[in-house]
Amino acid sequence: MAQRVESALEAAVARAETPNAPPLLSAAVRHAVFSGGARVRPQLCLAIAQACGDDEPGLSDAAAVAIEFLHCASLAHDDLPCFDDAATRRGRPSVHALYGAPLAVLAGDALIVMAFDTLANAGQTAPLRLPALLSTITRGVGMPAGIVAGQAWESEPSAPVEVYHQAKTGALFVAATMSGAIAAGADPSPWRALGERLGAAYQVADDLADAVLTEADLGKPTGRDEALHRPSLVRDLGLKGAYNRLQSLVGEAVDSIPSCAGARELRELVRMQATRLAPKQLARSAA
């Protein structure tokens, strides 16, 4: 699954790297995409497509690529000086630290356009599925409750923590789970709960990591929630309460997986990700 994701991403990026493309922009886009991410969202999208039959693998690949491009774009923008002002991401220089803020903005913008261009090209093989895919993914990204809205909540005087978390992180997980089903021609509605629970779990884990881990542990600056006065379940529930909430959400995610041919593999994928979400440092701090 991981190799399938990387191959699809490489092919999609390569299509945009023509001799006429600005070289620094091409380099910034490549840096944003191939920076050591876990590829959780695209792998989840493909795993669900496979569980639903995956009769149009080209479309499933395109959905997975689009979701990862949009995620990478959001990180390039999130790290900018006007937001988190993060010099590192995944233990490497962030896009703006390496290429400057203007190219980081443009690389994020380019990835957003590339995401939908990838979908449009692949959708020609199954045009009746394309409108639902586009609608599902755009809802996960834009207004009123996608990742753009999640970023915008950080500019408000206050934000309801659950609403903020669902937009900032949960929305793209919902898009990933539902898009996998749509790309395979299946009903996406049974897969919404999995995306919601996993997205919530990832955001709680992020709150915990920001509060407990060091920059060396995490590969990016920590302590930003407190410094920037952002909504955080650690602040609301304490370390132990937030950690218990994380464990509960992971269990709910596993339980939400509908009956299907690949249910066992999906449960294992979720459990594996849960182990990665809750490293020993978090468990010790919560205890």
Given for the second form:
Protein chains: 2
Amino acid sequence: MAQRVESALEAAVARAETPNAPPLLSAAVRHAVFSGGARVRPQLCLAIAQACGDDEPGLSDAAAVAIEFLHCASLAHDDLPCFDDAATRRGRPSVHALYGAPLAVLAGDALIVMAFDTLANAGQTAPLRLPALLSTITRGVGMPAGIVAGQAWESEPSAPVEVYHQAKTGALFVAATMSGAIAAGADPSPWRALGERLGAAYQVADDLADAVLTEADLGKPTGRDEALHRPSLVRDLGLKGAYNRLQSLVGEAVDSIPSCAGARELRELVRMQATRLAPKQLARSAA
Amino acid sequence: MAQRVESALEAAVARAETPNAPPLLSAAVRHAVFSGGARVRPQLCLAIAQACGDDEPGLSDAAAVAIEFLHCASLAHDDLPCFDDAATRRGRPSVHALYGAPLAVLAGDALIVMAFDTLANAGQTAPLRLPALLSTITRGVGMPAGIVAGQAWESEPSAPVEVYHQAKTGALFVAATMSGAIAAGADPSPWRALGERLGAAYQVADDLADAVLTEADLGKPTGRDEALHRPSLVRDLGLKGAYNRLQSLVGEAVDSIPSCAGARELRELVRMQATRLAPKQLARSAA
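I would like to compare: after the form predicted on its own, may I see the structure of the form predicted in complex with a further copy of the same chain?
Once more the chain from above appears, this time first in line as the rest of the complex follows.
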């Protein structure tokens, strides 16, 4: 699965790297995509496509690639000086730290466009699935309630914390699960709950990591939620409360998986991914 | 035609403005779209759809809206402090001047996503046209040779001027003409030349305006090409040479229009739009 995601990402990036592309933009896009990401969302998308039969594997690959490109675009933009001003990401220089803010903006823009180009290209063999696939993915990214809206809540005087978290993290997980089903020709609605619960679990895990880990542990600046006065579940529930919330969300995610051919493997995968979520320090102290 | 474009833009923006959208992001998106743009590209797109029969008007509207959203997104990003640092655009405050750089980045991102969401929504009634429509539009915007790549050439140590101009301006005009044809179910290839010539004409007109007009004339800072050492046809050919080039490009554009039901009206439209292109000062001195 991990190999399938990397191959699909590599092929999609290579399609845009013709000799007449600006070389630094190409390099910035490549850095944004291939910098040690865990590929949680595209693997989830493909796992659900497989659980639903995966009869158009090129379209499932495209959905997984689009989701990851959009995630990488959001990271390149979130790290900009006008937002988090993060010089590192996953222990490496952020896109703007290496290529400057202009190319970080443009690499993000290019990746958003490449996401839809990848879907258009793969959609030629199954055009009837394309409108729903596109709408599901745009909903996870754009206005009113996708990841762009989630980031925009940080520019508002105040933000409803549930709406903020659902948009900032949950929306793209929902897009990942539902688009996996659509790419395989299945009804996406039974897969919404899995995306919602996993998205919420990742947001709690992110807040926990920001609160308890050091920059050396995490490969990016930490303590940002407190420094930037961002809503955080650790602030609302305390460390222990947030940790318990994470565990119950993972349980709900596993329970939400609808019955299908690949349900057992999928439950295993979700449980396995989930064990990596909580900072080890907390898992030990809670044990 | 102008009214049809405005109505379609209004409907597409309204679709994203649900009560749970972040209010400042909504306002920034609205400012980016409704700030006195000439709507040259979407009108061109619709004119060609009409010349080709316009049998799916909702899809033609969506193509025109997508092209204009992508154009507005590129302006919001180009005006950012890390690029042109322009406080004004069309005589009004730029998006970042009014809402700050974070919301200007996010409004641009949201508009890119909204462009594809608009196409997905309209494409439900004609999904077989969607893959080509999407690919044509992504080619005009992304990597390797769309407007994002055009902007990225300004971050390279040197840029081939033809490639730079074709990407920065020509590519979206080509997308406008070809997507108009595709939305109407016609072969897009005969419409490429019109987009290329008009795009080149607009780039020359833009270089001329930047060289000879004042900020008060143009509603945005001028003299930027020279200040930022950007390639400019005025620098290469002189004022008179650039003016002559503009006239011959418009003639070539008119001549390139393929024979079709609406060819005569379209030639009129292109000629009429073209008379507005050259700064009046130059038209007078050349007359």
